[in-house]
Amino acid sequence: MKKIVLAYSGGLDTSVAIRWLKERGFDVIACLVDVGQKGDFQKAKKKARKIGASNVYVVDAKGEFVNDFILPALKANAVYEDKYFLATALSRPLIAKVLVEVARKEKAKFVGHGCTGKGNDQVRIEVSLSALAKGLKVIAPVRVWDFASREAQIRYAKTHKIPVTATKKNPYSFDENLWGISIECGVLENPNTEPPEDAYQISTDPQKAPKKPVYITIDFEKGEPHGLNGKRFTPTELINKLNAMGGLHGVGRSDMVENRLVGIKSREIYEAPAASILHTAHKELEALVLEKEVLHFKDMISSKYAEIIYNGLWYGRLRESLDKFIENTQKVVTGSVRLKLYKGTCAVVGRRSKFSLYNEKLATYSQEDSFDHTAAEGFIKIWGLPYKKR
């Protein structure tokens, strides 16, 4: 029998998936990857069971996700479109590295996903593991089966007894991990209409937010958050941490219509409070410690990483170039930043490092001032001289 190592989530696509990989005369193996989705594991491998999966594998990955993917995204300050935080997109290739690890330890030849045809994860997974395997050949069974609609996929569901949370009511496709919760379909699909907010997972409506807002201390160590009010703790204890404090006060919405990968343009909605606030806070701090080149030249890297992320291009040298130049300007992030969160907003009221390049005496209007306005003249007439002669 042909054995296939499947990414599963026990959503409704994956549930799914295994029993229509049977039907087709596939040895089904379940791995669903632990990148800090909510969710109860053990009956998801059950369920997996259930439905006709030979063995399931539940893989905790969340360190690793934090560590190798979250933490040099946030270092290079990467966001797709000024609004995506790439939650999704960051636990591709990790997923990906995951399955074939399963994939060589179970001899398969065979490994398979619950995405799209016309999604960017597709993309994400196969170019992963095509980077990092050779011989794996993928079956994606969503591009392939015949169910017209999510709607026929639940029919389907209900016929062979799958249990699946997915309702004709409730028809929302959710991703979810430590750095945020991707949303899609039902009346998302038109981007006229407001989410409602059941569609919202782990953030609080900002109008029913509480009425005072909550200030917050984070302390970085070249780049890397370490510390909340004074407190030191694990990037990854930080990360829950402020997910549950920002989505508190509403923190880390986003409604956006992307430029997918494959041409088209898509409306999604995105809860990331831990990483609106990680993102804020980084950014800050660079603002007060690196010299102005190297902070415009780094706005220009950053989109460029935000977009080999959301490509699907985690494993390619050019990522591995740029981190290189990252890690360099990281060395003097080091300080800390205060923010206030107040119903769905996020600000920065204060920041200090020992690196600072901010002078007071420069920057000051008052009797304290030591700039040399004189040497303004003649700086002004060598600076424009080039406009002067045209």
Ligand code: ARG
Given for the second form:
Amino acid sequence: MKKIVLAYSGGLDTSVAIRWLKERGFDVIACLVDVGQKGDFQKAKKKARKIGASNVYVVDAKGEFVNDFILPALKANAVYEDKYFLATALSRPLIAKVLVEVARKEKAKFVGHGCTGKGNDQVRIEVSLSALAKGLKVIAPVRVWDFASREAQIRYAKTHKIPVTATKKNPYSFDENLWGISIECGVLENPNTEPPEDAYQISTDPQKAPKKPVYITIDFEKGEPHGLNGKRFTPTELINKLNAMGGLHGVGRSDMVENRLVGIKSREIYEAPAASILHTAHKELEALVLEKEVLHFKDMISSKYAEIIYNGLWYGRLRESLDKFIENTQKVVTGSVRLKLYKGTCAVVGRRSKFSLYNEKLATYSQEDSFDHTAAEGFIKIWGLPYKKR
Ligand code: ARG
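Switch from the form predicted on its own to the form predicted together with the named molecule and print that structure.
Full assembly next; the chain just shown is listed first.
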């Protein structure tokens, strides 16, 4: 029998896909990749078996997700179109990697995913697969099956005793992992409609957030967050803690119209409390320790790095090469940043580092001033020479 390893989420699409693939003669191996999404994986495992998967893998990829994907993106200050911390986009190349590993183990020649034909995720997964493995064939059931509507798909599910949890009450599409949640569909499709509160999953409405701010200190070592309020944590623990704290204070929401790789504009909202706090803190620390030229150059490549992630080009030489540069800059990104979380905002209130380039004696306007004011005169003369000439 033809073996296929199917990326499985436990949701309606991939559940129906198991049955649909079986009907087409495939031996289906479901593969659930744990990147920190909530959910009962044991239940999902049973469900996949019941629908007809011959084997189900649940792969805990959280550590790898943080170390090999989230941290490089954080060090790069990668944010797509100024608002999206790339949670979904970052998980796709990792999911593809796990699919390849399971396919090799199972000697499967086919891999499958539940992405639609008009999104970015199909591109990210398939480009990654083609970079990682030779000769694997991809089947994307959702892209090719011919259910006339969502209702028709639900009818199909019901006749085949596939449990359906999607309801009219829950009209949104979610994608969740450690780095954040992406939410689309339903009323959000009108870009002029304010997102209803029930669309948000992990953050408090800023209006209803605590009246008192909370102050936190994040410690970085070589660009990686390793401590909170003086206590050491792994980056994964830290992300979990900051999602809870930031979420409580309504931090990390964004509402955007983004440019998809496949040419359309889409409206999506995001919740990424930890990502938003860590990006703010990391950038602030860089401002303290990196020379102007390095900072400004790094700024130019941040948006490129975000595009690479967004556009599914993770496994390429450009990303690898940028990582080498970025890694070198992070040698001095060690220190602490103090932040104040309050009703949806995350404000920096302090920063310190043993690599700080800030010199109080040079900056001060007090008696302590050590800046050579007389040197300014000559500097201005030369700096302004071309302008005087013109
Ligand atoms: N627009 C985001 C991206 O392309 C997220 C896509 C998935 N969103 C979702 N709600 N299922 O990365």
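Rigid core (definition): largest C-alpha set, two forms, superposition within 1.5 Å. Numbering follows the first chain given and starts at 1. Keep in mind that what you see is a predicted model, and the values were worked out from it rather than measured.
Aligning on the rigid core, do we see the C-alpha of K292 shift 2 angstroms or more between these two forms? Superposed on the core, K292 moves its C-alpha less than 2 Å between these two forms.
After fitting the core, Q201 CA displacement of 2 Å or more between these two forms: No, its C-alpha moves less than 2 Å.
Core fit, then T116 C-alpha moves 2 Å or more between these two forms: No, its C-alpha moves less than 2 Å.
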